[in-house]
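Here's a solo chain for you in structure tokens, the form predicted alone.
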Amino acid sequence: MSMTIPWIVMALYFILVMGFGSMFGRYTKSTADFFFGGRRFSWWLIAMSILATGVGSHSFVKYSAKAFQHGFSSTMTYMNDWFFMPFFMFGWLPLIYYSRVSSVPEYFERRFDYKARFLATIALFFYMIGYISIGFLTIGKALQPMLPDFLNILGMNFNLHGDAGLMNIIIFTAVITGIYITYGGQTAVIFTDLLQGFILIFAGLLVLFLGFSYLGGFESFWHHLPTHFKLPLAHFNQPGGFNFVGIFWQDGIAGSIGFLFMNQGLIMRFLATRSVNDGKKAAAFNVLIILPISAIVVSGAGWIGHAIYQGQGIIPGIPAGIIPMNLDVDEIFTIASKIVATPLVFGFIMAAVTAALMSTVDTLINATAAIFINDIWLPAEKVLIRRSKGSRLQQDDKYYLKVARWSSIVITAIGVVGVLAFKNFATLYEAHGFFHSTLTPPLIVAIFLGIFWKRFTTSAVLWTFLGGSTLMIVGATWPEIFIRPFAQGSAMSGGKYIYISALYNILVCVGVGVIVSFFTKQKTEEELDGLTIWSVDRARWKFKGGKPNDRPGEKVKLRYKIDDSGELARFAVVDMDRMGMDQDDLVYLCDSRAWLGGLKSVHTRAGKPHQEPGVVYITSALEETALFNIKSIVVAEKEM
């Protein structure tokens, strides 16, 4: 009976999460809602959603394994994102938000040309599919130690050990994940992740404190950790499987830039915020508050597991062999949690973590569907229309929403197949490290140079993709010749430079891009207007359609009335003065209930003023878009 309790808890939790996500699916009425949630949400809601996405991916399984093997240095990988956060907050975020791009490849077409967009689409599509596959593999690794016991209780004798069993688990979870992402889209994902963000932090800390109790207190825990486990950083270049210099280049550079600048799932989160300022707040909160807490949360089970391993047979009440010597370290999170928790609590912990893992996968599926629609389907449709001399008309938005949902199903299936490329690595950490080191360099170099260097040319970006990738393949084929000079004394692991190859790959891509740029023609200032960090103010002008209004103002609570005589929101003169707003300024109308996080809101423009203080006149179309009802009290705020 004790083994059935965790599964009952997990089943109830998944029903709750799916119901919670599906409830918000009714707010998805267009592709803008499906992919970007209507660009309406408050910073705190997005910050918690980022937590469930970033931490929930591979983190609990992956970092618990490294914490079990190496101790507190497992946290150093979570301490790297601050390094590039200012470049994101004040460079990439305002550029993509103000330019109204829907995807990274779309930015490449505006900054360079359609050929660059084509190459970026291919690179990003493989990157996202790889991330989805690693997410599914992580879910399978987390559940595999539990499922055989559960099936035995039910009288079933399916063999879920080994690779075949792992794939069966992954297929099952893929079906569940696909249900609410296909129906709900970005709004469902954001609100589901809000719920799970709070719960997974609680679950991770719960494992840590239950572990202290199981071991007899913090002093016993500390005593049974080796001295080198208590150091915050790994050794500089040893061992080959986990060292400071390799992790810095792989996680701190390739991983952080990749996650911040090219992960379409994360970018869509920030594009779902109500404004650039809210996006900056979410980013700052994430790096200053969430990441340090997350570093402890995802590693705690590994630390506890190692202390139990060292103390088994020595500490009273902890029998020898409770953690076997031939342990698969990717299973330590599940095993340690099962040891320290009651069946009921264990079920809750595994439900929260598995659901959090699915949160990352659902985000990535939604993001990859956005890439498919915006960068494959729509461009292909335009070509067909042009070749048929305009005889085919573009479909309405409901048609594209249907295509987006069907593409989510197909992408889920491709992600499951992609697991086969990663399942033979020694640990998930190695799999993810190799993935980052080999797939991200061309795209992150192209993005970074495109944003911050006006001299970076269209020819250079094409050569960065093609020439840089060629040199990367050469380095991977003969690593002892090409990568070893960059290895800074670190050794191979499993016949590969899993982490330090990121340094070689980045340098060859940067080298190709810089050299070609100096021998080819750059675009004019007019062509680059609003597309680099040096003209971000112009991007803001274009976003508004005129000079931004930065005059200070305040938020104003108003009642709304319907007036379908125009298309804009109309405010009283006195209310516009309080908001510091002029006619034609951008304005944000939001339900006064702040805890909704902007779910019921809309962006619009201020129309011709009227003389009725405390009232805003809006059209019925705006009312429907904002999800207001006639009893709503709205808060109006000037945007620019």
Given for the second form:
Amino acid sequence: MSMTIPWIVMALYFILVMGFGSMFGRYTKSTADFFFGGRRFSWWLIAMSILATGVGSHSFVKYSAKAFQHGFSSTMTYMNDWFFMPFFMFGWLPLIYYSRVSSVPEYFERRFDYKARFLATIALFFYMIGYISIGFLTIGKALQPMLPDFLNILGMNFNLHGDAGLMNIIIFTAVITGIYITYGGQTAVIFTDLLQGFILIFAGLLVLFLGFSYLGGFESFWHHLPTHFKLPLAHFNQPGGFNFVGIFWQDGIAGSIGFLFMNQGLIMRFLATRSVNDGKKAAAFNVLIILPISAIVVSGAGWIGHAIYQGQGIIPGIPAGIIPMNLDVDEIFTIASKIVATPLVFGFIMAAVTAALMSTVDTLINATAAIFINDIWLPAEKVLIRRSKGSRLQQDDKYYLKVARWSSIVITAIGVVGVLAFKNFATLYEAHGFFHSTLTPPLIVAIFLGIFWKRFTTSAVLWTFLGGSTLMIVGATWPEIFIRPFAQGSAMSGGKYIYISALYNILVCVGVGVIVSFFTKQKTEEELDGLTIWSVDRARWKFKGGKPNDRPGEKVKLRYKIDDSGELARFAVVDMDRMGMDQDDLVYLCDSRAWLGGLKSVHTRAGKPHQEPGVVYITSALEETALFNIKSIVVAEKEM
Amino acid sequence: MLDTAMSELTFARVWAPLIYLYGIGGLFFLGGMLLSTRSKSLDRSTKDGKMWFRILLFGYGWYLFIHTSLTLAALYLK
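Given the form predicted alone above, what does the protein look like in the form predicted in complex with its partner chain?
In what comes next, the whole complex appears, and the chain from above leads the way.
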């Protein structure tokens, strides 16, 4: 009976979340909507939706386990991203936004050539599929301890025990995830994540405060934790399985660059913001405010579990052995939550956490579909059209939307199969660490040098992928010879330098890239125009198609009327003066209800002015794209 | 199962990670600030540019404050 209530709560929660996400599926009318949500959302909406994606990917399960073992230093990986914010906010974000690229490989083709794009596509595709598989594996591992060994549905008996049971749980979860991502696209994902972002913070903090209460208050909690456990950073280089210096290089450097520069899911979320400035605000708010809170939220159950473990049999009301000596640490989140919460609350907490993991997975599926369409399907189709000599024609957008939806289904299935490659690792942390340290360095080095170093050549990027990977394999084969000199005293764990190998991998990739660059021909300034941090302003020019107008202006509230005679949006002369806007400038029209976060909005260009103050004339096509209705009051703002 | 071997409050356990994090991490941060300002992607002559410059510096100080406060709390808050 006690496990029935949590399952009912979880089922209701999933129905609610799926219904909420699917509700926004009707706003998906094109591939731009499917992948980027029409580039229309406000910073706060994107910042909150990123929370569910970020927290989900660094799961409650994984970090609660580390929090239980190592204490407050489990928060390290969430609190070391700020160092790269100048690079991201003023380098990568404006470049990808203004150059209108849809994926990382597309940037590679523009910055380097099609061969670089091909290699980047392969690397990124493996990276994304691996991430999806690990996401599914985590969901399975989180749910399995709560489930009976067998489940009978409509006379059919499902095995939920052992490895076979784990795969059954994962397949079931994949079907649910696949339904609303396929139907809804990016808008559904953003709004689902928005809802879950709030719920996740609440659920994580709830476990923490219920834990304080269970232990007899915060003082009792604090008192039952040893001093070293409360330090926010791990020991400098010990033990091999969890030390500061290794995690700094693996997560703080490689992970942070990977997450900010290479995670197609996150990039697409930033590209869904209404402007570069809103993207910067979302990024800053996320790292300054949301990540420290997330660090507490994902670790809390582990800290509570540790305090209970230390205080069991000592604190009145906590029986000895409530947390067993020989527990599997990956289960501490479920165990601690179950101890401190009622069945009803426990069901809610587990639903929130599982749904968070699904948020990560659905974001990644959507992102991988974007890579598939933009970097595999479209280039392949271009070749076929060229070879057909006119007998094969470019398809319309509806066709690509259909392909995007089908590819989401196929990617979900590949993600499930990919679980087989990771499920035999001892812990999720190891699986993730292995995956991160082996797949990210060549790509992050290539992206990073490409953006910030004009001298970085096309030959060098190819050598970074191929030569860098070869040297990484050499290092992994003989770690005592090649990686030890960089280990800074950190020990091996299980015959491997789990974390510090990231430093070696990054250095060899940088080394190859830099050396080859000095011996090969650099691209000209014209060829690099708008593609590196040194020409961000030129990227703005290209984005607008002319000189940006940075004259100060204000937002104006307007009524709109339909005029299908030609130009997209026409404003009154006085309103244009207030906005500091000229004809042909880019303008953003948004429903005046700020709480919609830009859901009903559109980007357009100012046409020939008229003499009717307080009114903007727009075409019916623009009205449909913006999702306005005739009663809407719109706010107009000059972009550039 | 639990991390008890690392319980001694040595320099390598308490302060070395903090210094390394904000020292080496600080070098990356400084590099990013220099690249952003020199390339004029972060233009400090504009109102917006000044604001973002201050926010970036604040972020560095904010995390340094959090980590230092937590370290001191762990050591001295009984």
